[in-house]
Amino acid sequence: MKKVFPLLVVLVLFYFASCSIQSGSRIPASEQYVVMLSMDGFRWDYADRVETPYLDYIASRGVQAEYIKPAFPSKTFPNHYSMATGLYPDNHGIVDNNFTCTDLGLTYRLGDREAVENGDFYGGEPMWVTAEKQGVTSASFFWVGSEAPVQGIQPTYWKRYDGRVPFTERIDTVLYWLQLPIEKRPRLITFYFQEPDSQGHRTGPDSPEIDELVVQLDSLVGLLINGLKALDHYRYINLIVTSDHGMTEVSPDRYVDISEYTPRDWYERSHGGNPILHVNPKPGMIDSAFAILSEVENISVWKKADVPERLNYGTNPRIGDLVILADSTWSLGWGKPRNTYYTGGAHGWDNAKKDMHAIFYAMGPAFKINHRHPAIEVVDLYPLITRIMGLKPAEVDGKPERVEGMLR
């Protein structure tokens, strides 16, 4: 017994020493890194349908939230910029993927390079601007807003979007950035995959193609984790894997043609895109258009000032005088539906709809281990990350109290 007891003491001391190191208690916020990957359109339940050992690895060694709730409208550009700024689209100005910007006399379109790189469109303070202002180097490999100077500032390292760049190359670049000399190395990195969103649009969220793709994406997360583990400073790195919105099935059989009820020439402007339209009726026509559209089945219509408060939407001048939203799984537009367009999957609906919810996983020195967390919102990512890194945050809509329970 005398020979065994000292060995047990050593093992116990080693265990608690290991826990202390893992807990991050010896790593100040000023030395911690955050690497955040967004996989576009990764619905909250996709990982439950197939084997995802690497996402499971993150959950077992860190945090998995029940889901992350998108901002309204549940679309890519508004939500990625909400993730970056902690603001709802109403407050940061990217109110849809495409919109008329009357305050600038310009139109914003996600495929318009000149618009995307015009910093005048972007309000708020993205997390990389917060970091750079406070002397922290940042990097972004494709993130909404990072291609434009916001407040005259961009990440130290950034890339112009090109969807043809292989995901493995994006991972390799992130790992390269993390191997730079410490005086050049970014401590905040955001990067982006356009899948499984693209596949979801093509084949729908319940297709076997989605299941196959989720397995592939999980293996890429594994490639990233193994690359991070090979770094000398791995224990300083917090990894977040999340998404902007979910996906739901659509069909041309569930479609509302707005022009059947009000002629398009009643409106000065119409922008946005399925399942939400912003319309500006001509002078004197708003009440008539509203009255007629309010009676149409399978859509909701609101005057701008009357959009439900829970959607945090309706005060920005870039939002139409009338906001028309299709019911869940329904589509809307002008003219007869094109079968090739209104098939597969889509998103953009009421953010309370379960199909619009997405994933959130995180691990690293700032996070609890094997912790299951209640739902959070995309606007909570900014206060979460600035707190982890010890940065003084800008004023945001995100709530620190929704995320503080996942931190050690």
Second form
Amino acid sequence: MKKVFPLLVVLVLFYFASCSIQSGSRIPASEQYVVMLSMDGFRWDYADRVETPYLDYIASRGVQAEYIKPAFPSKTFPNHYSMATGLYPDNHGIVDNNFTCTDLGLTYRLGDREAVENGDFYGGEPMWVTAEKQGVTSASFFWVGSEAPVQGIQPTYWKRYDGRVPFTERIDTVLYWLQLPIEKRPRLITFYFQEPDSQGHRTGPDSPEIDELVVQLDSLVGLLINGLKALDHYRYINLIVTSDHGMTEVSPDRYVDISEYTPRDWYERSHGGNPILHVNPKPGMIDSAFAILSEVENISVWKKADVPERLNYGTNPRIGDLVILADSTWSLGWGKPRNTYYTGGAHGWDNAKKDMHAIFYAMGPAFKINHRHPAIEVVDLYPLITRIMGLKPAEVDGKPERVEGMLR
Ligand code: AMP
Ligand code: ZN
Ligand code: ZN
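Would you mind generating the form predicted together with ligand AMP now that we have the form predicted on its own?
Entire complex below, previous chain first.
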């Protein structure tokens, strides 16, 4: 009998807690917030290897998808811009981390500030542009595309990328933005950590360093959740924690030197980087280069029009005439690699490969509780978020029907 009282209290508390959660579903879309964090290169299974109480918390109070599938190529820039626009790289124009833009007569490189901040490179409509056009204030603490005016528009608050800014400072700023007076407060916030990608490149996805880092990143997610909970308008806020791609182990023993088969001077241009190159053979050389490379083991080569349809890649003029892709876990390049190269981890391979898949967690008034969801794609984030916030979406490649089932 003694035990009944606490049990009753728990049941009553649970009833009221679930009522307050249920009432969240009545918050109009036009009053809901979305805060989206991308942790670069957070492979779908990293959180299964260590204790991640805060990611588990999001899953139990909200949604966890089996994985989120990157767009091809599974690299940072194409994917963050696909997350923002709902378009495949073929259709938004950021076709790799580095590429030649014959349409603009310019080269795009991830490390080149002038290029990264030149709005002419960026097609489609990032979600913050959709928001701002419809009178919704947005903010971004680092996101590919947010540093350039797209259709002449940037987030109201944005930051020039600087990887040295501590992650805690990024979280504090997001929480500060959320405490601005309502007329200045952003209702859409996107922000970014460059880990665990950098560590994954150095020591590989299966290293103890990754396990340790994932624990730290989870505690940062905890810091964010606790900061959000302290806000008066917490119950209006949806939190999404996701990533752009996974990571796989590489080795100098699994390397294809393209120049062993076709000399570098057969090509006018070569762009991209391990494990994908898009190249333009000199006039008259394309058929010979294609025929020779087709016979080489551990790589695939396609004329750009013949890239498999499932990769959604090959119609954009910024992609080279030939696309050369190493098989999963294999590397490729020009010339013999130095022995420090092709160790640790990398990404960029075929997006059907399990190792390229990443995490997706979400909770808040829009999301079902304790819901496990099948795989989604990075292009689905745009239809998901515009729907949650009651924004009229642009036409995109992402599929609302792949995400609707996770909403209340
Ligand atoms: P990746 O080569 O695909 O692994 O690219 C990951 C790297 O992209 C990160 O380590 C960052 O250094 C860089 N990065 C991410 N976002 C930005 C940005 N907005 N501007 C410049 N560099 C960025
Ligand atoms: Zn990345
Ligand atoms: Zn990376």
